[in-house]
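Just one chain is shown here, as structure tokens, and it is the form predicted alone.
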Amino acid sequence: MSEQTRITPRCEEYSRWYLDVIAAARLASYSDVPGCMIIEPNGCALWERVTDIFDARIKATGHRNVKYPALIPLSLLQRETEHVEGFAPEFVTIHSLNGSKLEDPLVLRPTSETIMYADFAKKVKAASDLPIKINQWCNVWRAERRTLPFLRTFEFYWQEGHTAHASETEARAEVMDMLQEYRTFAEGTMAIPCILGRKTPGERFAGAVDTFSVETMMQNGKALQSATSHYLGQNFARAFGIKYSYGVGESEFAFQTSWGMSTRILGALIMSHSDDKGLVLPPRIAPVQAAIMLIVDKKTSSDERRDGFLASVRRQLDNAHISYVLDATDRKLGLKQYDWEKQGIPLRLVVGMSEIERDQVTIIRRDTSAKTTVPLDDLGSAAALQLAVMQADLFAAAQERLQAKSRVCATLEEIRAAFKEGNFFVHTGWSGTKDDEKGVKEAGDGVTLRCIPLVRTAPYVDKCFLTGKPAEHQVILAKAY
């Protein structure tokens, strides 16, 4: 992906536009191993900022972080045959090291709770050797077929946390809690807003009892998987002999859950909030959350005024603790403006000579382009404000999205008739059979059903849209990336 001046407009082509968005942003490009991208400086600050925020509250919520191989024994994977039917299709396997035939082939972890379980094993012997609860930064593997930057690639970067607990009631209850933080930090920092829900049989993790999901809606009314919460029961636990002795020859496999969040979360903030011009960020996450955008000309650069008035600019944006760059570059402020637009910069700040005349600041949101210009000592506070605004204004955009594009519908035809409209969430009712989930297919080319919603925000539909009995659950259909 290379940088370019035009942006594919959404209503042409929205594949395109989201390309087009992650180059014109700098955020990422291909590189020359096939299905691997180059995270770009901005799209590695914007990372950053998400594995800064959430980390610490990893932290906060009693986690600690470790680092395992990235090479697995196929042995190991091999111990939960449930686990290894789920992701034999996405190995990526070395036979060989060093032109020698590996008797144990080794494998680029996909996950990595076999790894981490074989280990677990090891350190539980009693009750007083649990919680477990550790999490891990890293990089994985999947051999995608079909690619596309930060949603699906063939190496991306996530945070997989595991535990196990001395109990069912405990493990449950770190998955909820998990499930929790990560709609927090979506609807929190990042203006995404959410449906928590369940997973039925046929899109749970493999190896799971339960897998709870984070689902979002991107502005083109397609469903992303933002986030999962698996509670893993005693299916990893039985098979890697993790068990904890109590009282005289007693001894209990340990409860497990695992929960993640990776680089597809970048994916779902840039087509969640950015538009035609480019990239849009929340404040919240945004590395920079302003750019100075100093007038160079004859004028300005002459005037003794300019060193102070910019040091006063700074001194404000730093009392209100805001990040920004400087741009003293000599390019015409329309480029300047340009730029830092398609980066998704939330606020451009404009010094020149009227400004240092006036003793004033011009201020341009990014997803508004509104301008107002506040003397120079209200700066500080006056930024802050509208940052705050524009945080409100996108989740109360995206929320309103994700109510425009839901539809409730009864019957099969209903469905049918929606999905040939366009993209859309569509809740109905659902009697929770496997054939009926195999059936799911009959709503539409491409339709999945995402979840069953731990909230149901819908009206109720009291029949199941395939077979006509009663309904189960409340369910979400959706095309999905």
Second form
Number of protein chains: 2
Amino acid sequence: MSEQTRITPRCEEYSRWYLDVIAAARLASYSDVPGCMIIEPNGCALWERVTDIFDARIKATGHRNVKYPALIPLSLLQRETEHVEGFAPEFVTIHSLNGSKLEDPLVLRPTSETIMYADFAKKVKAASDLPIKINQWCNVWRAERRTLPFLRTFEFYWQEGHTAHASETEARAEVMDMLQEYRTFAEGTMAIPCILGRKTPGERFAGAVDTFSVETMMQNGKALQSATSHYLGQNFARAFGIKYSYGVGESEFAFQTSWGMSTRILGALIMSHSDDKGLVLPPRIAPVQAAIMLIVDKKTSSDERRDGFLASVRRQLDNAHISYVLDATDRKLGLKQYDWEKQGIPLRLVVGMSEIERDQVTIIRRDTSAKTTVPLDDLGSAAALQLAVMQADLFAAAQERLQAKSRVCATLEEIRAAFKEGNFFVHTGWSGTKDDEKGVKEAGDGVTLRCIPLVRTAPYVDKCFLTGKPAEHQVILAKAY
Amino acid sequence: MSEQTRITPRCEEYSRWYLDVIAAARLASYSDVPGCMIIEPNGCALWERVTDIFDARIKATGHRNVKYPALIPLSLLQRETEHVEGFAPEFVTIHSLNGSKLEDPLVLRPTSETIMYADFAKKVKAASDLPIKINQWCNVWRAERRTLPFLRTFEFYWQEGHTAHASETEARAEVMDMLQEYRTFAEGTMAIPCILGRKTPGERFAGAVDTFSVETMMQNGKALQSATSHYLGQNFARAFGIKYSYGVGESEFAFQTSWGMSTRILGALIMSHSDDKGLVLPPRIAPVQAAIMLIVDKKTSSDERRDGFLASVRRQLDNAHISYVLDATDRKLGLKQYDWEKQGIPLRLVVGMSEIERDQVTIIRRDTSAKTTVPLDDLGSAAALQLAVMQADLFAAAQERLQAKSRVCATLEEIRAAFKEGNFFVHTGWSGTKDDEKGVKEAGDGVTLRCIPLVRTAPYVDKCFLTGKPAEHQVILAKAY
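Alternate state requested, the form predicted together with a further copy of the same chain (shown: the form predicted alone):
Zooming out: every chain and molecule, the one shown earlier first.
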């Protein structure tokens, strides 16, 4: 594995830059299976941070983890009509087993509504069996033709939450609660500003009554849907017979939700903060927050002095709850800098002869490359402060970019002109039907209706940009990953 | 979900009892996919304890986690001859994708040596690229015809560690180190005594030079292979071209290991400690160590008094690092007892009017049903002590059983007589070849050669029970799951 990897500058070719950063930071690599990636140790550690932090929230909000089979009988997938139509083109199917043809082929799960809800139907009899609130962290498969690491792969990883409730009110509250959890996680931990919105009918999850999403903006102005939360109404409950009885001989179908966040979020993370030197990780998500780069000439330094100094550095970081790695290899400082920088470690700490002699440590921030020298005794608090400031700065920068790359447009012409100029989040008016949505592409190649924001953040546009009718909704248009 | 589930007593039918305990403790249930189970929240929490605890050991011993694709091209699986022969009968294969036939079908991983090692070959050039020490927690599939929850399922979960080294010595040390880690985990955390041994050629992992296993004894005297650690030598390195150069123009194939522990270990856990009342969990693996059963008549108790008392109970448990659940439902005490007992919660704490009035708590141990009453102020330390004693008692009981159900036999006749009497670990002499191993079944229906123990714990038998030749090895025979 070569230490030197050229990273294409963003201004040259953004999509190439994205792949180069993934390679340089050793997050993932290509496998022998078309469309499937190998998530390398650095990428896996990052995903484990996501799962650890978000799993705690899933549990704190009253959900429990389960594991359902990855193979789903085709007959189950076919029970909810819209659902199977939405996913069938991407099915990965096993037609025979142990040498004999399967009457009911098995499909590798593209999502688990059907197999879970067939089971819910067995478990729900009375209102007291509700709510069911479960979640699973798993791999899913969708036979995508065009793939891109983390963003769209044949196999990917995610969590899928699934719930069933006795009332619509409770189910709808769950949908919004989990949407807020996604926002809190993306903004608070990953420093990625979020727009929460409702999907238009053409962009809804197959089988849902209402789909809500977390839309985020990448550095190049493109949108990335980072998580979704669906209100399924009674659609699946009817198809699978999830019914509870009440009163005398009365029964009602359950009201359901599902919500998910996948390894896509790592794509969003990379494209939100990284630069031409490689990955940039917000401190709260970084698996390792500091790299101690020891640069000591063995001939001139005393081992005892050095070891004592290092022990103090470690103690300072431990007490400040900062995770770190010690690079005591004999590589040159330049190479160490280059290596930890491209891997996105938030702080690099230089410990050389001059630092040891002066009882101080030099701190270099990954995002700004700002260098500060602090007394050894203040290292813990100084580093903690830098991490906190860096977290806030990255979020602020992403917020500014979102602002700068947003436009308000009233007509199709204005919108076309905007997308000719570059990638933007275009706020405009909408009154179209599901069929009209097909016309959205007239706004520009690849432009889609991202969402109807839950909170309006731009001036009101009173006419639909496509139909000219009075605007029923304010929407955001963008090119999306 | 009915609260009442009859558990078949062990003496009546052990295999039925096993299934009943799984159902009663709500660990797993049957899915609509033949041979696949649904791991329910209680089972999932238990598996998460296994993964949390053992993952920390995997990392502490210098391994990093990765994720390789679940689908492996058939051509890769075919590269190591013995390997493909061993696993081919159980392949789950995808022959077409996106409507077109695949030239190289994709097989759902039965294990990941092949796809990982094809990648290792790309990453290893020089000795400095070694060792590679990685692990993955994932699902694997083997088209088993006869399945049993946790013990043998179509899809199951495991960790698979894979390493490549520059020398045989280093690789062999890794094999033994990880075998010891499995023992430490099984004995220290799960209270299951282990016999570490080497497998005979007929029982080796397909493609390995040497297979070592952790054999454990279930309550009924049957063996369960709880983990394996393989020395792969250079077999796979040759097949995949994992080669490092040294000196001038010299090169050498890497020496490899792989090792795994699966959801089977939960089967071992259930069959090591549970009783006719349901699941029994050793405190160190229990996701919840105590259930507080609040039994307070609302008419007679003061809310304030009760809440204050409960807050003290919680504080005592928190300070003692004891995990707990509070059952404040209005169910009767008997029903609460029954429910938490069958779920295997190590300690049940009764908090009723009489406890509150006397400032004390009644503790009931799951394994012995022993009841003690302790002052509220001593609850934390008293409960911690009971948990520690329970952990030790369960291990001691399992050790005694292992002793009691072990026999030393010199001849085939003696062995047959033993297995007619019941299930035992039979220690005897062995000098057979791989072909002779087929004759082992003459010892009794289902009897297999479990291992050549690394440490002999029984008197020496000087002749091979099958061939009559001088015994080269001392082996253990048993019926196994």
